[in-house]
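First, one chain by itself: the form predicted on its own, in structure tokens.
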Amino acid sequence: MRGVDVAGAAEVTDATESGDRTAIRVSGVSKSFGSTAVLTDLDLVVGMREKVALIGPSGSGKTTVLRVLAGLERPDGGEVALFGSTVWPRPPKAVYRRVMLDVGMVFQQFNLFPHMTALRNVMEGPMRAKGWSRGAAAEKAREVLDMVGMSGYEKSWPAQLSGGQQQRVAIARTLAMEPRLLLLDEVTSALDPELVGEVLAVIRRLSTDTDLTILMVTHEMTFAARSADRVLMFDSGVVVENGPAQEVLRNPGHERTRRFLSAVLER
């Protein structure tokens, strides 16, 4: 079963045709784990600077899409292109590395280095992956820590920070790499309820105040309605509904979407 067409909105297509490259183009991608099909013949187009929320039940393929785009999972078939360059099937190593440096992913778990301060956690990527000097990496680290509301915590160890603060440092760590595509995998799911708001506020600012292309897997429907341009509803490895965020979340056209939203909103 193939899902609905998930090409971008008309204004994104027009921009692409006028010379603005598409950020993501996925064609016929499938992925199985053993006998379980997680993605089935997925087509997906996301425009530059577009913010897209991926919703749906657990196991529907949302996180697998992000992991394929981040290069953490290899598709069984199909093609993936980012910013006009093919990354699957894999191109020469130098080309692949150049393109993937433009991709940043924030996970459910913070995974900060416990033996490094917040500042050093954020500095590490630019120094190791991009060869930046310690001074340049520290300057960028302070800039992005301030961006996520963590200025003043540079010398704090992860164990001294709340879960929300650790996740904000993790977001800063990804931003320090200066990605063009930001992948967010349920970044509030590991947080206590009272800490969710502070992280969502950071992502909300990123969605409105930056030129990043953002794909976010989330179960926070109100947040998705306010922060995403478009929503994709996944079910059993395919996209069953695609449209403007407000339209899909307030007046879904597919019965599966209606049932999912009803279950989520009643929790």
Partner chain sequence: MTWDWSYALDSLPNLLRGLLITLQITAGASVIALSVGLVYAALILSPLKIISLPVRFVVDFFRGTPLVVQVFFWFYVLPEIGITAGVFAIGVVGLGLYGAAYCADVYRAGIQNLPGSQWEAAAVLHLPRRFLWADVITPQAFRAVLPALGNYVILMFKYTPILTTITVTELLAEGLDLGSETYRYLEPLTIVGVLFIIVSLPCVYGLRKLEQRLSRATA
Given for the second form:
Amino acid sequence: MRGVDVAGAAEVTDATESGDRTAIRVSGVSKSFGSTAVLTDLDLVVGMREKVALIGPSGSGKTTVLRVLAGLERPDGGEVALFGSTVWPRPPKAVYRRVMLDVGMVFQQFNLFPHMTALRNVMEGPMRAKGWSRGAAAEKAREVLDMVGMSGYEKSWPAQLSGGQQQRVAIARTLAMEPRLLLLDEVTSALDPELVGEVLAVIRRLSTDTDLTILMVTHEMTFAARSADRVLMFDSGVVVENGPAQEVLRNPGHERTRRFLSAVLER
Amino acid sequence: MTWDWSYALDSLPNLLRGLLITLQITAGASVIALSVGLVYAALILSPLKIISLPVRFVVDFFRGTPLVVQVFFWFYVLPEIGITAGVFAIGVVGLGLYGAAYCADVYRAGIQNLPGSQWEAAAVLHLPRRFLWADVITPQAFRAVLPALGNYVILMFKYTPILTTITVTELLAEGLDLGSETYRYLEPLTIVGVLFIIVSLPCVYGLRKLEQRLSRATA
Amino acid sequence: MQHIVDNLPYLLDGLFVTLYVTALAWLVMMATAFALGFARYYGNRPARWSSGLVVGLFRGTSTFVMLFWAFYVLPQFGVTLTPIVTGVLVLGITEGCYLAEGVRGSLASVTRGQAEAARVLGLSPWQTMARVVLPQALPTMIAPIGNFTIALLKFTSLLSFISVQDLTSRMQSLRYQVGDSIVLFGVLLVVYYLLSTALGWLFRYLERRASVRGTGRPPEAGHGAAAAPPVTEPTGGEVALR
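Can you give me the structure for the form predicted together with its partner chain, which would complement the form predicted on its own we have just seen?
To see the whole picture, the full complex is given below, headed by that same chain.
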């Protein structure tokens, strides 16, 4: 059966990884745009099935971390390994592609394909990147659309959906690829306030009900406290605080984190 | 000077024959412009400068010079270098190549103006390159450029009278012929102008509707 | 090539006519475009309707047909204009009708909020236009004005068919005398190409200068080669402002 749930898929492959329990290992990664250093000598280890929230002021480099992990940015130096396989420096194309098929990313602006229906958006990955048959891809697509509460909208065009609905379709599109690592880049920042809840509910369910490793950049502190195991506070390209979510958010150890949190919470 | 209806009616058959030739030229030139333009655009987008720069120059040259001089060039130069072609063929190819230079830019802009996020969305889905182009880029670019391409087809229709100057017997040539026979230009030339409006305005209107529909579907 | 050198003064006269006609037609084009553009954006219903009619008439038909109509038919009504005036008016008004859409679009690109803010500050309608709307709208008009100026230049070659002695016409006469089409028309094409390119540079320069002052759109953020996924700025904020 194609429709293995995400949790099952993770377990099966997990066993083959000869006991390496890290999903992400980043060492000494730097990245600048022109003369602006966005990441400076970053080290980061995330265990299998960990849910980690990245917080910090805008421009602090947290989104860039996700983009490096998704292969959208090339670091200037350092090493990146996912599930025990090096992806930077780049391995041979076939190896890289095999590893990266386990990584999915959801964008702030949804980035749905505007000329495809919701169903077709979700089918595109399994069909084209994994070579599934149309029928199998459609079956998978319906399943994940149901998972994000978007059953019944299969034939809708992105332009006909609200922001929250579009973002849920975008999440489904990523889940259809059965990733083991899910990167969420400020997925609620572009939404009207009343639509934020429905998307957070979906992510909350993913974080409790699946074995996905999740890395999320977010400005929703309460949500981060409840859904994440760990919080990383970024400032000017370095991690200034790293600890269990509740602890960091309730009782920040670093002056910078205190100031950031009080600024965010006082909004 | 007053409008002479019987003369106007008498001249109609000749003018309609000219209109038919004009439409044929437009169709032929459009096929050339749309296809050669696409080839130009693909070459211009090539990462190899040795390919893209010369093609860009050719496109610039065709755009930077008057159609009538280009057509003259083909008309007078081709026989000198031993190529014989009928004026109709020269007209169609000359107009088509002129239009191709403009279409090239439309295609190029259509592809380059797609938001980068679409490329990224395709990248994180790990779409192979051929599907990136077939499923994501081309369909969106095509929708984006359809109205602009349509505009150029209409423009080429309006440029066909320039081929009168190399003796293609299209609509304006028929009108001028009638006028020179009778020394009455009012009726034939006015009808010529009106025929152009009758054909082009509905096309412009239809194109605008199409544009609205496309932008609604993808907004 | 020798023929061109021998007849240089004759051809330069033609070049002068080409440039002179282009300049005159440019003035007509600008006047037409601004009149129609303002009428279409700010005018009342009759003004919008009648300017729409003019635009439809001139844009619906073919420039070349219009030119011959003015040349042959107007005299039959007793309106006798010199060929140059006929050509300048037809080309200027036709291209002005196309450009009017650009003027209207530029005016529309200045948000209503800007004009309302100016009115609330107590500026008169005239001051609002001169000090708030136009300074923001003009930079966005430069590109279309440039395109239509080049179009005008190229269209002036049509005036040789209503007996204006421009560069195309003189080159054609020379060809009748000496033959050698390849060189003569080749040179003619190159001259037009250089003129268009120079105009293109001029207007791009003006556009850059206007947008540096901060009123125009930011320079286009093209995505470079389409082959690679374009790199977007990561966080919007300070990096994008660099």
